[in-house]
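One chain comes next, on its own, written as structure tokens: the form predicted alone.
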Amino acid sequence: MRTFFIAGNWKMNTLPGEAAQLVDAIVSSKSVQEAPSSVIVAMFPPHLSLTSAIEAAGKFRVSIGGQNCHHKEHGAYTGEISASVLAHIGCSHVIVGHSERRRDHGETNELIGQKATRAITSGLIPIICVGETLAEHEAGRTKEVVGAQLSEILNAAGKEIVAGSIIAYEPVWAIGTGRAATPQQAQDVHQFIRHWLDEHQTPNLPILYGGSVTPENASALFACEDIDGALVGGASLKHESFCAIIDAAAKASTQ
């Protein structure tokens, strides 16, 4: 039986009360209640909605995580949040290096490696994001770019940190555009990442696809050998569409 990890990145959406309602709708759904243990579900609300989401999740078999963390444990870093605070309030995971953080905040691969290190030393599992821009994709440089990102993150964090992480491949040109990579395109990059991880002694990591995953394309993506789940954006903000993706993972896990 294959294991799938389905993560919902809510980005800068939901007030605390809305987050609680959405978590409640998802955890009480038939999709979650009857999901096999091989399907792991996680949700990533905005930081100020985390406590409400964690309380709503209760003891159900779902995880709540942060969308970002700082690479230092504490200090004079106005507006930031530490990995230790996320762990303290009950988070289990944190996203590091999302393409929007790279684009809007200039995050480098070295910094992302440092954040992954801080996450693991604080008791969190980091979801490390990699992926290429439209220009890089059209120039045929996808594997070159993704390989370089992984190398620099590995150099900054070390093998033990990367080996304890989850990798998310998110083609930047497909995020929020409705233009998803085809299943074969996604599989090709996932296979490359898996081979890269094997060659660098960090095998058996879950590799998620994160580029406009929807109920319509989830089944085809999950049928691919090297796709272990999804980092879902817009479709995770409605429990019906997120649950449909969970259902697709549940079906794929038994095939």
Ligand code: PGA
Contents of the next structure:
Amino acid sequence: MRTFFIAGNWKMNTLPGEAAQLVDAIVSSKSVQEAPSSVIVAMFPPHLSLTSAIEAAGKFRVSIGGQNCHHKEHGAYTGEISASVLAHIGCSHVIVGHSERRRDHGETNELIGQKATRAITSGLIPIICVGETLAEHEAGRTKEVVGAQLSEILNAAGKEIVAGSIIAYEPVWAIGTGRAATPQQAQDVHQFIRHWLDEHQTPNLPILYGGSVTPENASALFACEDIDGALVGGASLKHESFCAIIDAAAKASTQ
Ligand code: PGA
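To complete the pair, please output the form predicted together with 2-phosphoglycolic acid (PGA); the form predicted alone was given just before.
After this comes the whole thing, all chains and molecules, with the earlier chain placed first.
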């Protein structure tokens, strides 16, 4: 049975009450209730909605995580959120290096490696995002760019940290555009990442695909050998579509 990790990145959406309602709708759905243990479901609400999401998740077998954390343990960093606070309130995971943070906050691979390190030392599992821009994609530079991102993150974090992480391949041109990578395109890059990780002695990591995943394309993506799940943005904000993606993973897991 293959294991799938289905993560919903809610970005800057949902008030605390709405987050609780969405978590409640997802955890009480047949999709989650009847999902095999090989399907792991995680949701990433905005920071101030985390507590109500965690309360709503209650005893159900779903994970809640943060969308970002600071690389330092604590200190004079106004407006930042620490990994230890996320762990303390009950988060299990944290997304680091999402392309929107790279773009809007100038996050570098070195910083992302430091954040992954802080996450692990605080007891969180980091989901490390990599992916090329449209210009890089069109120039045929995808693997070169993704390989360089992984190298720089590995240099900053070290093997032990990367080995405890989850990787999300998210082509920037596919995020929020409705233009997902085709299963073949995604599989090709995932296979490249899988080989890269093997060569750098950090094997067996889950590799998620992200970028316009929907109930319509999820099954074809999950049928690919090296796609171990999805990081879902837009389609994770409605319980119907997120649950349909969980269903697709459940089906793929038993095939
Ligand atoms: P999308 O976002 O599913 O809306 O394309 C994915 C992501 O940013 O993680």
